[in-house]
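To begin, one chain is listed below as structure tokens, in the form predicted on its own.
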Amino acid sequence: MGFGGNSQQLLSKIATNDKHGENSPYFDGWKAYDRNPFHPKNNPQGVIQMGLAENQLCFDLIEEWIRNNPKASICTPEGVHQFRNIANFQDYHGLQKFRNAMANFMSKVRGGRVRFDPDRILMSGGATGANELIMFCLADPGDAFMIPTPFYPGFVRDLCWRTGVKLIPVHSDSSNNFKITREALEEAYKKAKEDNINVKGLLITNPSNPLGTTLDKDTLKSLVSFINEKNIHLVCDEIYAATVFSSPNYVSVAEVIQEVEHCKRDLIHIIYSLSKDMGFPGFRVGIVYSFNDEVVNCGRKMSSFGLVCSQTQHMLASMLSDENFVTTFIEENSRRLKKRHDKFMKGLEEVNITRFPSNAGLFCWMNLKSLLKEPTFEDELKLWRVIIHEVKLNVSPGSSFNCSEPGWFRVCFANMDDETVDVALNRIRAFVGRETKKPVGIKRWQQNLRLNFSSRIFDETTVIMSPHSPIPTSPLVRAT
């Protein structure tokens, strides 16, 4: 039921304005794959996803564990004489053998190099959660946090939408192979200076959402070196920490300011979830880690808001207390990742689809430029929109993870098992016109984007519904 009159002088500014991010091909790539949605048998020629950064490599080792441990749900005659402790009230702390069974996990994660102390952890509704939490303890409405390109275009929405924070984006691109260097964060320092923007800090992805690498140590001190320079906070995004695959290791943040002489730690802050290391999105777990006093107290006090489930909290605490479940998880998942990895990698070099090289995360970063008409993100969106209704794959154009260079794809293939990998890569050969070996020039599928599909460029005013709205409202997925 609506308002009479005009609703939105009845509603709040946050409310009524169009800055939560999903206006944008990453969240309307969703909206098509909802209204057709891939099945082998019930739907086998919808669309397939692989916009969805999801880890369900491992469900298998999470069930067998369930089963064999009744006693960690309160939910099951094992466990109930646990229900009444559970589900009382639970202060902000959150339960203390959670919090000590996630200090160890993400010890472990790491390569137990660095300890974390569990009095330092706040929890918030998954890392989505997390990040505006940080951001409401570190800046005030108008101030800004410089971000390195290309960059998870959720940020927009976590970071910016309720806190009226900022976002300044330090560009790079693949002649550096996308290196974070010291120049271009002098550049954007001074620019934001000039503009009279406060900037409050700097946020990096690491592994990398999207390009799917790690940062080595080298460029990890140089960015705190950098931080400390300007007396500001370094926000660490490691949610992707256990999906290392390959060489090199992982380094976190927390093990590089150990050896960065005079670092002023209160300003180091690491943001952790188990949506992607462990595959629970549902769940909601998301971790703020700060080693500055005041942000631990205020963000204990602010996590009241967005409080992990207890019972998600009990049931956790004892699955990763289990130290071989643990050990064997990271070791299968890292197994399996890279076996998935491979296989789709060799999938796209059989067609000559060239992508850049990774070794962490559920997805890799497609280069699709030898596809496009013209090297212009207006093509680049029309070739996406090809891949969404004629392909019916739905990936992520570049220039909606702030991409400087148009023609990259963001492309997962965690969420999904072998067989519909398999659909998805002979798709892509059909695509590419090789899948009978008789090459068919990629011209004429340049040709259907002039000839199917609207050339409009996407209109950043049009309000987008969340992503698994049942009206999909934006012009991009209905363009045909």
Second form
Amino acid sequence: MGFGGNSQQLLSKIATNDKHGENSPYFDGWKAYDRNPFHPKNNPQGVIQMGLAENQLCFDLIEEWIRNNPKASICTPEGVHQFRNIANFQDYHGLQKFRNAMANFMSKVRGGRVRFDPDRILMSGGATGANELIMFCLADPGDAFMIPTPFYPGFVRDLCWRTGVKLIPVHSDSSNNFKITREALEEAYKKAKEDNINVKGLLITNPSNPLGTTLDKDTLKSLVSFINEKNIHLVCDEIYAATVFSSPNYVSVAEVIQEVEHCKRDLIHIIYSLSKDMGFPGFRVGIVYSFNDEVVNCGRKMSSFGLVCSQTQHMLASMLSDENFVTTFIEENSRRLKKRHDKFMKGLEEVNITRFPSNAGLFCWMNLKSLLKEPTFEDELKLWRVIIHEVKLNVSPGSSFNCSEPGWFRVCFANMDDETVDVALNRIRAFVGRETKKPVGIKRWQQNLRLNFSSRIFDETTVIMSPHSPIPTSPLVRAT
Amino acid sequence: MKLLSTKATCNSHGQDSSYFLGWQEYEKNPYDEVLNPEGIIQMGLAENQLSFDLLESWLDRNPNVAGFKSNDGKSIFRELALFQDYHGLPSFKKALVDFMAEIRGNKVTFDPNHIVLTAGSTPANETLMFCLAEKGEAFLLPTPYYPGFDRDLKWRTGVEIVPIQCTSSNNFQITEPALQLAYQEAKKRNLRVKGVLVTNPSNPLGTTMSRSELNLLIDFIKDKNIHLISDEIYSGTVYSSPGFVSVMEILKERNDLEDCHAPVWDRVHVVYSLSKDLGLPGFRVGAIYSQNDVVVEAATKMSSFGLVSSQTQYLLSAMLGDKKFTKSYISENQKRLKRRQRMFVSGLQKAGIGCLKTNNAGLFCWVDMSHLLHSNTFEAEMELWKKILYEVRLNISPGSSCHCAEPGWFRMCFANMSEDTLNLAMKRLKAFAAAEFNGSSCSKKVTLQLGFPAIVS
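With the form predicted on its own already on screen, would you show the form predicted together with the partner chain?
Now the full complex is given, and it begins with the chain already shown.
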């Protein structure tokens, strides 16, 4: 499609720049997985996907509910009498019963400690659409939002790409457990002002991706008072709210605003989605909840660009207002996440891999600093490439989350079955086992390992293997 | 420092226009055959409610799809629930392009790899703007045009619309002088023209574009080295001659497009949706079709902001993949639209009201009520519109909301109600028109529901 230099002007800058962020390493690992995906029978040597924060643990509960509630679908004989009404419904207010059910669900997830007003619920194309929408409402091109690191890589696309908004990272590190401190916020804000950048707000994810932790009430309160003082917005992405599986209990910003004196509610907005809590990213259910009437008004009109499918609204209106189901689901989801989390952590502990203690999320924040030759991002990426191509696990390097210190990796554990978790853990154990047995000062993986690896077996059914005893019957050996 | 963005506080979402105000009035006092027989009849919403029974009976015959099951009865709920790949479900894209080809009499075919799925045509149009233009740039649109374009094309993108003025003298067809004038107008406003956007079949005209118009457009964009977007959302609603000719067909026919520096094929993009042809606006199914790889790539990434639900993709891949069904649906749908339009036009005639005689498509008529205006002005048009809204209790769309260059035209939808309701609407209109045009010596003051007095003389 030969376009000359002149014809690049035929398209917009947005279409031709790379601010969609998909050239980041975050997606490289995904591509490696796509080319060689693990399958227990068909491709047991493939790459295991541990870079995708999906919740696959509770489908059986949802499937059972759907089977028992055929009226919730407009396509079944029991529900088809609603077909034309629902198929025709494109009102950007959304179905009232859907919003009622969402408000009810969001409240239940927060232990009933806060109530949500269905009239403040706006729909959007998943949390992706929701985050972009709130930026369009709150900021102009060139304005900036502060965002604590490490943060979800997709934010670069969602918050900045088409909106023209800038991100100002607020750094935290392990020295104080990645806490978002008042000092760090003030410093980042001050520097932005000095650089003549118009700061419109602060965006946090709570529970955090990639840390997997919930914010304590005091920190939340201090964030609220910070934005109040500076008269800037606070956007809280609470997409992982129902993935909290152990204490401390979850505290939503919605609870805190009731407790902060003279809180300017007009500055507070919540982003939500069912992609993580319920595990259906395919259905595209994103929500913007704002305490600001003007934002609700404007955002509602903008939701035309990404309404939730009416068929889905109808189904969820039924599902999420089923009190028994919701209560059971929330509890069971939590319980299974905890079980999966504990299993995975135990496996890591066995090879002395430390990780950031977490109580939520679908992943863990793994500390592999000891495996870096030098504490640099260059070495982090080298290690990452080995993990992808040699250990065959797609994990996400901390640098793709804008983490300020090298050596951290996000590893997802809720998007696979128990057997695959075992395979992954075995591979990790084997890899770390080899790394720690080598002579001091030499990091084996820094050498060209290809030949060595090909003669070694990754027999996932056995326990940790000695790096020096290849099994001659390995299919890998036969293949090379 | 202002708290919200400029976009949030301006009104270029266009929703202060009468198009939306009428909608609001309807919401306050909606007609219902039983519960509110004096209420306002909605004739401002271009919906296709004529063929739901065909879809419902297809669902009846295909229970597996309804229950998240594959053909062999296996549950695929999990796979669908997790599927968020912005490349879309391959089987759905295939079924969709086949459907699009079928609507065009298979005179053109579409490559599923060049289709981008979006949550309705609203984001499809906005996404194309984001890909092709930016602030300080403009697209030319023939008037009258769909009022929603002011929001979809301009609001968040910063792109401007410059009108190509069309008139009733030639049934609102696009002419070369009008194109050139619009291009110059943009220049005067210091806007760089990036392309032309047309709706074919046209909303609100309800007509298909002629071959000569389409060729004229291709000549124009070739000469100016700009884009052409053809919103073909109503392509399946063409019910009488001349049939539908897609811009893709014209491109295929021409043999002068290969030797350009920047190929014309790379600058023509089609927008589609199932909201009008299948009557499924609630399902949010839209698409962008382009031969331009860079556009497809960028638009695909942007579709993340509004993907089509996997549940819907699966359901429709089965429905549209049923070729026997699609063939009979397309033909039956068109028959019903034709019958309904005939009924409507005849009702208008009885009221002494005419409409665009080239009307052969869409879910509405472009109606000429200029003879009922007190003066040939848009003020008079708004007066008439208000009377029709509050007195006759019909919500219709005034031409000014569609940026029409001449006062007195109104878009009236006829496919979103039962036959009985349409008959009632025609009765009301007839009574009103007779009274308005009576020219009798007595003058009556009619106080409307909202106390808006209208003098009928």
